[in-house]
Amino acid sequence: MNKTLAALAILAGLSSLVAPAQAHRAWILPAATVLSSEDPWVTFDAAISNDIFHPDYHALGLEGVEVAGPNSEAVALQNPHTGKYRSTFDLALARAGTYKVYRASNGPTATWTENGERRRWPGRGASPAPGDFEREVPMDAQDLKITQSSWRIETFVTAGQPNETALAPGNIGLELVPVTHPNDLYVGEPASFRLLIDGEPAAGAKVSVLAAGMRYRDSQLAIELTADEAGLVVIDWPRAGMYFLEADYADDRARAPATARRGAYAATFEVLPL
């Protein structure tokens, strides 16, 4: 077990928030995604909400939020602040190219029955230390189910000419690999994205795409898609604006001692008019 497990425990209560059909969703929203000024900065909001991009439930904590710069170098958040309903931070785009802003984790979770009661590890809000899984999960427990779970939320911004270095997958958990650059999205031009699970095509992954402004619509108008055998989905954007994409994947091809694996993914994109 490694340090990502502690992060997973912190995120355990959030993992379902990026899965389709959940009432609350976690997101990171840039004020803009494509910048061309001489000294570009971007402000971000981060929250968990009922309506996409409307902070009405809980702030998304900034611990664990990371930024990969145009050469995959780590970039520090500037002016971070967490309030009641949203967190905010700035990012200085000192180098031209594409930046990936993300929060992610991967590790085991377990459920079992003990004395007639359902047990779960790690507990909600728990921060396990290395070795806790081996000490606290009884491998001979009744109805024991161990799942390898991954959680990822991200967005992308570009200063000047876009590049793809920061977009490379880590081949851990459920990830999105852009075929169409995520900061080159336009109405009338379908975009292609590939979903991977531990570096392999996430065939059959369920994808839902929601436009901003849910608060002002009678229905969500979600675009529902299923990844093909290559993990590919193609999105035809109906209008310009900000969009929230969420994906969910599960199978039984986990490494022992897990018998199942599940990945949840979410991202924010800006689609521009032609």
The other form holds:
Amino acid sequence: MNKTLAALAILAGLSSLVAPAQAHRAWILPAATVLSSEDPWVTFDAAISNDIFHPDYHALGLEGVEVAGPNSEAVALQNPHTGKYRSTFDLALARAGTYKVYRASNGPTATWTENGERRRWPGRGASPAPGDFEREVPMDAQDLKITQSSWRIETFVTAGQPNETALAPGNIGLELVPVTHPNDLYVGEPASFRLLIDGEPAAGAKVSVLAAGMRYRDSQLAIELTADEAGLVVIDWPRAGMYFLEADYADDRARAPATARRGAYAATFEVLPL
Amino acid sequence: MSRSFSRALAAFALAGTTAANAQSLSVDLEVPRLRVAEYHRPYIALWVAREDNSVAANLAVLYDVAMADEEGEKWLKDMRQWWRRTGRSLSLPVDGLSGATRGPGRHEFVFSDKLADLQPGQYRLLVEAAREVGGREMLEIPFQWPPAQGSEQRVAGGQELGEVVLTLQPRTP
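With the form predicted on its own done, generate the form predicted in complex with its partner chain in the same format.
Let's see the whole complex now, leading with the same chain.
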């Protein structure tokens, strides 16, 4: 497991692999997603909270946040800052096209019983290094269960004409491949996205879509969807605004020695009025 | 968007025209005078759309073309339909398309060359305006091209646009 996964997954409750009872969500929120000037800048918030886009719990650490530019080139975060409840950073979109901003991790997790006690790896707050799994998880332990886990948080911004180079999947973990471009979303135009697990359709993945601004309404109004055999979901946006999408997938088609496979995915989308 | 078309279809041949015998499309649009504390001239885009919303002709985009470092392009996205349908794929400024903003009053634009390649069919004229610290409005007027006869259609804006008049003039023998 990536060294940041355990700490983040515990904080974020990104999947039930570590902290199933928590509903905290990690998100990266751009101030705008469609930009028109010659050399636009966009500013972002990144946080972990229960209420979508309301930073009131924990800042999302910026270590590990990466940006793929219109040619899939790495783009540096500008002015990174981490406060109590949120991190902020800026991006200079020097080149026209679509940028993907993401933080992702994958690797094994394990649980077992030792001297009558339930053990887990990595431990809470642990930051495992390469090789730690092999050293620290006893492969002959009682009730040993190894899960191949992944999580990913991302968002997208576009300067000028959208392109798709940065949107190509890495075919690792649970990923979203746009059928509809993520910066070309409009009320009244259903958007299609394909979910992949290790590059294959994530059939049956559970998807939940939440609009921003829970403080200003009485109900979550979550749109609950299930990916079809091709991994596709279709979202009919009820109104313009910022949305948070989260997806979860689990099966038992794991790489040995893991016997279970889990993926968690979350993304922020902006939907514009027609 | 105001769809309360005050459609005045008058079939009459326009006298005293510009180019020799070319058919033309002219747009007379009114930028309303607004009593607001902070007024910026609106950005305005004019284009011709096919029935599937694709752009058949990009007629004009009026924005702060003279600002240093092309800073004026920052707000082009606020004309969000124009930006989506065509603006974002252009490398601005474009000669013969980009122009300066216009203040309150009526402004006439006559197009002929830009429509030379327009295939016969049903189209819509789209006029979209967006104003800094103000609102955004889009009006549309359907029309047939080429015009069989002279015609005039009017549509009234509600906030960012006043009256927009589309005048079509057929090819003269």
